[in-house]
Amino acid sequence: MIWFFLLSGIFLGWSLGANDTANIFGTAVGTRMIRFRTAAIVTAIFVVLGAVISGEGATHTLGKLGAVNAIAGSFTVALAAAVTVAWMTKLKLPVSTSQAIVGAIIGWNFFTGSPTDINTLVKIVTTWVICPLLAAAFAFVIYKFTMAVLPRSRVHLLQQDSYNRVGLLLVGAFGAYSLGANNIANVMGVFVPANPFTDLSFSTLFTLSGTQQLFLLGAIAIGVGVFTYSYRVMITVGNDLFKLTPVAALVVVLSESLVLFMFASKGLEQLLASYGLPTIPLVPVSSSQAVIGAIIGIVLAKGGRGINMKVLGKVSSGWITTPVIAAVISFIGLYFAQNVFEQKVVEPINETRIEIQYQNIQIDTLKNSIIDEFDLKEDIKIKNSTKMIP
């Protein structure tokens, strides 16, 4: 029963896969620099790296907008969005599955009465729309520099093609390795607080703890929807919005990369710490808002001229139009799950249980109350007994 509600997470990661990705290698396989095969398998086996090696930093946020607690919860909540991803690349649209995860743990949220951390909800929000902007600065700046000294390098034609291959899949295989740590989050993070696994030890040699188990699950399935239905996605970032040049491409996967990674790494959080800077929330962000702030940038290096108005305007209407849709398929098939299927979505809280907590808490803070004031009379005593020695 357990593989039957993973299922749901599965189906999430083959639509994040068959969506999400495009954004990876879109650019590059839409300016047929790589081949979409060679793209794929880069694809798969870095995203599984990506996951299972760096993917818990962003799930913990997530987790607080909403603990799903039920494990029959987490497989309609992560069905929601994956519905909802797939209707999006049925219309050819690079939606965000981010977006969707998080309406679908609001549908959650809204219909077992649990409270959503506005907090974290607004950290969310608020980075949907840093993503974006912060990838058509990283853009705009790195391609103005790369077109300032890519003249003066006196590199032959050919040359520079081969260089650009290479750079595309170098950065490729990052912007893989960033997508998965990033977005692992979506597709298997409601199942966190309900994970059916332990921990495996493989011998002496690691420990494959249950959420990497949950994660690496998610990451094969990811790489599934890759190499099964994400070209018709890659043709449309790479050639519907704007047409890029090689090394325009170059730009906007190293830029979308960056980002990706910045929002997910637990190393440049303690880093920036250490140093008392302010530190990037790990949150899962959309590559889709990514990969299109990247495009911006160019666009904007270039004059701000040549981008499909009417494409990007698809997209970003499909930006808005996600989290509502997710939300209201996750509340209307919680209902049937729990009300129909007879399924427990939520695990009731044991209000007695924490009663008797908050009881010990109390009765342990005057317990060593009591003991401080008797501690400071024996002082006391000691004090005025050694004053009246002679």
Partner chain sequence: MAVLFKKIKNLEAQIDNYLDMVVKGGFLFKQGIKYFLEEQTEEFESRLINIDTTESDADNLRRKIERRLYTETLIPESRGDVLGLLEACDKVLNKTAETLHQFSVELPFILPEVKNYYLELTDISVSALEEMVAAVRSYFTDIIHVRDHINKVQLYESESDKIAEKIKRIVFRSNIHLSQKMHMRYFALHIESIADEAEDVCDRLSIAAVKRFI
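Hand over the structure of the form predicted together with the partner chain; the form predicted on its own is what we had up.
Below you will find a single chain and nothing else.
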């Protein structure tokens, strides 16, 4: 039964793999700079790595917004987000998985009477607005710099092409890692409080926590989405939507990846905090909106002619319409799940316990890292003692 409940998350992961990975390799595959097979393999590997290694940060923020603590509730929330994404895509409306899942969680909060943390909500919505702006700023600066340096580099056009291919592959791998780290929260985040997995130890090598196993499952779903359906989307993105030069494409993907990474990296958060700088909130953001932001940055770097204000309006409207639609679908879905299918969509626990639950997750992660460190020290001790034996 647990596996059935996870299906909606897996479906969401599949659709994310099919659609959003095109933002990373779309231009490269569409312009035949990189073969689809290569792009798909790199994406699948790095999405899994990003999700398992760095997926926790953005998930924690979603958990603070609303800790969906019953597996049937998680199923319905993820399904509501997936249905919203599929429906809006069919209607050709701009849609983001991140915004859909946030709406669906708020729907769960309304249905169960759980409080919505307004501070967290404001943080999330502000991030959505900042995300394309930041991507535009990155793209503007990187593009200006590249265009100032490249013509003077005296590198042969054919060599530039090769470097560009290598660059697209490396930046694409970074983009896939960042996408996995940032967007796994959308796919599996709602299942974390009701996580059915327990920690898995691989002898003394490493321990895979329950959350990491959940993220691995979601990441595999994303990988399957990449292999089974993303080719068509990549070709569309590469040939129809964005007619960019390979250099501009590289800048767009790099800017998008940097933004996704910034909003997902715990390491960066800790680094900023250690210098007493304001930290960047770890929030799942839309890769599509980051791409649009980056393209606008390039257009501005070229003089700002030809910006389609309709597109900007559509993107902005998505910040409101997507969560609202998802919240409504989630609310209705939860009503049916509870009253028609007689499923428990919420565990009656108080707010403090929700916080404790997330603190436990963090403690688990900390514990694992301490264990790893301890194991390492033990290994060194053993090695030293064996050296002393004549």
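A quick note: this is a predicted structure, and the numbers were derived from the prediction, not measured. Numbering follows the first chain given and starts at 1. Take the two forms, find the largest set of C-alpha atoms that superpose within 1.5 Å, and that set is the rigid core.
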item: Rigid core superposed: residue 30 CA moves 2 Å or more between the two forms; value: yes
